[in-house]
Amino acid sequence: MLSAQEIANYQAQDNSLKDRVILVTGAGDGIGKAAAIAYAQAGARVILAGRTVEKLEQVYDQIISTGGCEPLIYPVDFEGATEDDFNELANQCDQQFGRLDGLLLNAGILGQRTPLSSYRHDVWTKVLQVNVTAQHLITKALMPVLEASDNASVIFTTSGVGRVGRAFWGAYAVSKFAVEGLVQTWAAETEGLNSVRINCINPGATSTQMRAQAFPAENPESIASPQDIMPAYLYLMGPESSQVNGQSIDAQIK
């Protein structure tokens, strides 16, 4: 595995993950956004996944124009998709694909900035619905295409506040705890026993539209941008990865 200061100033080979089909969650703007024109860039069939059509189109264009592989689009809401919905998205990758070579958990909610003793309910439930539940949920429908692939990376988004507890982050914390244990419960499941491996990426402080609502003093200009970032995103979906498994690693280095 390479050291925190080489991921973070990582340079993909051309057309490194070309031929690759790779799924991205939260797709449609930020940092998934990011991700799906880097990992079309780099030569992979990419397969957009999030709640605004509109906005998935708007990058599929953005692919487009810049020479990428025709990407695909498919409306998913984490909120509300039930087992069977994400059981037919599988079905879908296997039968145009028979395969999917990546997957990068990008999608999530900020929920609220205020003291656990008064955090609603419904809003509890709806952040770890979206960051916690469905996570695992679409992970485990796409496992058996994902161990079709002869070097598979499923990628899932922690936080510096899933590592160690800060007052008034509330479920949010709470659910990036959760999502750095299931990597390693997951990552432990299924070390040596196929091509699939499990890691996390702590994206770190950048200009996006959750951050902006966390942070909304900060200026946007001072912290990184999401194609800052992508060295890592590249390092871990490419075949130099291979080896790594169980991971939590860090985007930007501090």
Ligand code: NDP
Given for the second form:
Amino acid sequence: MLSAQEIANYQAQDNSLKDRVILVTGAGDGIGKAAAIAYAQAGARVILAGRTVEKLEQVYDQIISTGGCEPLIYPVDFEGATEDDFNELANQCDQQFGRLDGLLLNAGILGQRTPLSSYRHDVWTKVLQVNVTAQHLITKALMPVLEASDNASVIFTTSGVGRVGRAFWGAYAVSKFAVEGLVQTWAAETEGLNSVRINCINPGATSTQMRAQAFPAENPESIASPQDIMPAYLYLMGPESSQVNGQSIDAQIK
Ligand code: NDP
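Follow the form predicted alone with the form predicted in complex with the named molecule, if you could.
Complete assembly follows, chain above in first position.
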């Protein structure tokens, strides 16, 4: 595996994802949007999954206008989606492509920045549904089509507050601790049994709507842009990370 510095500075070969079929969740905005565009520019056929169709259409247009392979749009809301909905997504991948080569599980919500003692139950339930339960169910449903690929990569999204507990991050922090555990458990259960690798990325402070919601007083230009952190996303999705499994990787050097 490359060092943290090498990952943060990674330069993918041209067409490193040529003809790969990659599904990105939360592809309409922020980091997911940048990743969908980066994967398309690297030659992938990207499935843009998310809840706001207009945003997904804008990403679609941007990919087409920059000469990328025509993406697909798949509307899905992780708050209400059921196991049947994810199984239907898997069926459609199977029918259309016979496989899935990459899955970037990026969609997430912040919830409240408040002490646990006053955290609202309904917000807690929603954050864990979107950030954990739906992430697990979509992975479970898509595993057969991922196994049909010769070399598939699943990337969950973690956070620094999912590694060390910090005050006032509530359900979001707990959800990211759960993501770290999910990745380790999935990776341990599938190691040596199939060609699917399962890892997570910690983007680090990145200028998006979620970051602005968490740190409203911060100057967005003082931190990384979503485009700045794409080297790690390209590395972990591409062929050079094919032996990396069960790892939690930083997109930025500390
Ligand atoms: P954004 O808020 O910019 O984007 C989040 C994306 O998730 C949006 O596309 C949003 O869709 C989608 N989404 C939210 N809820 C749902 C839902 N119920 N169903 C389907 N899609 C949904 O956040 P970021 O780009 O910053 O975050 C991306 C990931 O990176 C998250 O997992 C976050 O926790 C993680 N992260 C981000 C950091 C940062 O500094 N930005 C730091 C550490 C981790 P829509 O646009 O329709 O709302």
